[in-house]
Amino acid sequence: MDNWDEFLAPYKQAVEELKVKLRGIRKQFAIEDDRSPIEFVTGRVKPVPSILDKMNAKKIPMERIHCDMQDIAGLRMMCQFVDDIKNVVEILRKRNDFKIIEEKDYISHKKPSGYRSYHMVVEYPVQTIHGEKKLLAEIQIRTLAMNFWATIEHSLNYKYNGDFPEEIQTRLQRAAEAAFRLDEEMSLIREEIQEAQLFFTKKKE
């Protein structure tokens, strides 16, 4: 790759369009005072030595990045409950301004890791001066607990290249079962704790 800014410059730009539009889900629903199932949303381009690492790990060669490697532009939406990344699932589905190419659900079948979340990748159509360009983006819809533990793992994993020790790996997969058994435990409580999160707002505002 002669020029990296060049070719990453359309995905920094669906990145931040993608964001702004997610975010707005969540404005929305604040609008109509109504709860929303996004918690937040963050968004990135993935960094040149990642893009390499990926490359060789899959042996993607260089021509091919653009449609073999669907995450170079990445969001990820928060949200409080497991129930709500189903509603999110679909208020992206009903969306016109991208097209979805492929959906993986690991909350229902989570990975050997016991990694969870929820994955879409999408055809996003970014406007520039030589035209439209089409790029993939990947869409990674998790509750906050999984975020907390893909985060850990993500950490851990670039420390020892993929290769856990086996008492590491023993906690995380534990970790993991952990994270999901708080997710189901507050689905247990969530009217009571929607409605104590809508008592102080209230009494905030």
Ligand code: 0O2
Second form
Amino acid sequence: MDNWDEFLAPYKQAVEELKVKLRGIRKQFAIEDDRSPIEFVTGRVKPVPSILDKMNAKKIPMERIHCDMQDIAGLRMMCQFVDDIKNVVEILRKRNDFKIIEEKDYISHKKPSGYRSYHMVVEYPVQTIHGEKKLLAEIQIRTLAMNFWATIEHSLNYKYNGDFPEEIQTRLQRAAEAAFRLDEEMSLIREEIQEAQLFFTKKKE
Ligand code: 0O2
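Starting from the form predicted alone shown above, please give the structure in the form predicted together with the named molecule.
The next block holds the full complex; its first chain is the one shown before.
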């Protein structure tokens, strides 16, 4: 690739636009005095070394990168409770500013690593000076506990290149189970938590 900046520019634009749009959902709930199923939204463009690593690992040629690498533009939506995830998915399915290409439910079917998250691959149209460019973006929807585990596992993955020592592997599996139980426990006291949060928000106003 001669010019990564030029190649990644529309992806950067897509991430910036989608961050504003997805954060807008949270704002709409606030305006309507309703509790948002979204806690916060982040976004990033995949760094060039990670793109190159993935091209290498998955044998993706440069000319297929725009269709075979679906997460160059990546968005993450964090929720407090597991049940919030399906509400967010429903909200995203109703939108008409992007087209859903694929959904991957790693919550009902967690990955062997212990990874849990809901992924949506969308085709998003970016307006450029040369006209419209449709590109793929991946939206990951997960709870705070799922995000905590995935973030830690991801950094360890970088350190050990996926080849974890046995002890770390065991601890990561246990941590994944603990994150799962945390989500379950929080779901059980969900109503209590929500009442307290509503009380706290009203008190601040
Ligand atoms: P980065 O650094 O986040 O960009 P594959 O990579 O083959 O498992 P595929 O087909 O590329 O999967 O898509 P999938 O399954 O939607 O996974 C893409 C992204 O999901 C990954 O991007 C991670 O962000 C996240 N993910 C998937 N599996 C795991 C996992 O076991 N642990 C963690 N921590 N994250 C995971 P990248 O390119 O791997 O990384």
